[in-house]
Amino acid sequence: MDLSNRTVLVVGGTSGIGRELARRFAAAGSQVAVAGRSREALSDLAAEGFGTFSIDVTDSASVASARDAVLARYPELDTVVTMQGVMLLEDLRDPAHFEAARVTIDTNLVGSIRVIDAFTPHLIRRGAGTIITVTSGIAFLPFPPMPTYAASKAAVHAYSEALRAQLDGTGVGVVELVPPAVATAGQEKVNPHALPLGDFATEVMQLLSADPTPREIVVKAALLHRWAERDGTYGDLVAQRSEALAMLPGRAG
């Protein structure tokens, strides 16, 4: 993928990985817009020179409104990144976890589908473009304290595979980004071994720039997760990660 002359929309790009990737695309020479919910973050990004748009991916009307605004300003849009997501702890022994599960699915999975549906017709009409979905190493190696997060990202992986097959021949490609734990706000406390954000973004941009563009962007730190079943390490790693259930209230000790 030529990163120097694209028109990119990063949905969920107001913080963390999304914001860093937006900055990296811009630094490479692409025109970049960011969509998200935080007015303060959008204002800060606008001051950096990004096009900014308000969007709530859990609201179909908001997604449609954002799409119309984006395409009016950027009719040559050729790359859409669905970066939005929430990570919530859940204790499955407590039925009250259901609300966290609902929010997670609506944001991570259904929100991604809403965004993809909104922009796919435009990309098909162009006859060229790229949709970048974002899953997680947790899609392939669950983190037991966040069961619905894992399920939602596994679903986005499967959806990406089907989307790629259905768009074959249209000129629109589908690339799946598979991050490991990355040291964004709050992650340092949860996982001191999280990959530094700058290192992650550098490796992602290097992988994206390959020709042909890989179907999956898996940095070295995520390979352990992505191929755990193939490598026969899955069971041991899930058991090891289950120790983190002590994070849940009432589970310590």
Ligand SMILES: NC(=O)c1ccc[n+]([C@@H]2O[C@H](COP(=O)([O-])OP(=O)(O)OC[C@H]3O[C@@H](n4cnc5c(N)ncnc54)[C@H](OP(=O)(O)O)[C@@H]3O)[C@@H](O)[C@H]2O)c1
Contents of the next structure:
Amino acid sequence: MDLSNRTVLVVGGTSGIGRELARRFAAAGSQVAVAGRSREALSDLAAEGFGTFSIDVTDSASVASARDAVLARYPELDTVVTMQGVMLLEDLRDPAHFEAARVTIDTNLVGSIRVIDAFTPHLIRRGAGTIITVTSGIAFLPFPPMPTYAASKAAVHAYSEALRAQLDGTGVGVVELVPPAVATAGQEKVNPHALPLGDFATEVMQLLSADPTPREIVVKAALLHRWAERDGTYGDLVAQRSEALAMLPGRAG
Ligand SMILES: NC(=O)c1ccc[n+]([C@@H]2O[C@H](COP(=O)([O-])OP(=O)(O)OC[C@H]3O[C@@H](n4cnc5c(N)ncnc54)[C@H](OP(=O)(O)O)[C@@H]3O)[C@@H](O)[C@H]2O)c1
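What would the structure be for the form predicted in complex with the named molecule, given that what you showed me was the form predicted alone?
Every chain and every other molecule in the complex is listed next, the one we just looked at coming first.
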């Protein structure tokens, strides 16, 4: 993918990985719009020169109106990134976890489907474009303190595979970004192994720039998770990662 001439929308571009990749696409020469809920972050990004759009992916009307506003301003839009996501801890021994599960599925999975549905007809009409979905190493190797998160990302992986097959022949490609732990969203405080955001973004842009673009963007630090099942390390790694259940508030001591 030539990163210097795209017209990109990053949904969930108001912080973290999305904001950094928005900046990288812009630095490479692409036109970039970002969308999210935070008015303050959107206003800061507008001051940086980005097109900014308010969107709540859990609300179909909000997605439709954001789509209309984006396409009115960027009729040449060719790349849509569904970066939005929440990463919530859940204690499955406490039924109160359900609300976190609901929000996780609505934001990470159904939110991605809402955004993809909103833009797919435009991309098919253009006859060229790319949908970049975002999963996680956790889609392939569960992290037991975040069960619905893992389920949502495994679902986005499966959905991306089917979407790619269904769009075959339309000129619209599907690329799945599979981040490992990256030092954003508070991870930097709890996970010493989280990859620095700048290093992660540099590797992602290098991988994206390959021609043809790979179906999955898996940085080196995510290979362990992506291929654990194939490599026979899955059982041991899940057991090791289950030790983190001690971080759940109800399990202390
Ligand atoms: N950081 C990691 O270690 C890691 C690892 C693997 C995968 N990922 C994935 O990478 C993506 C970005 O994560 P991050 O670490 O950069 O986290 P982040 O800084 O918390 O970013 C999350 C983004 O999602 C947006 N968002 C959340 N709910 C939304 C909603 N209902 N409607 C619209 N936008 C919404 C947020 O914007 P507003 O609050 O402005 O709406 C924000 O821009 C997520 O999909 C995450 O699951 C992250």
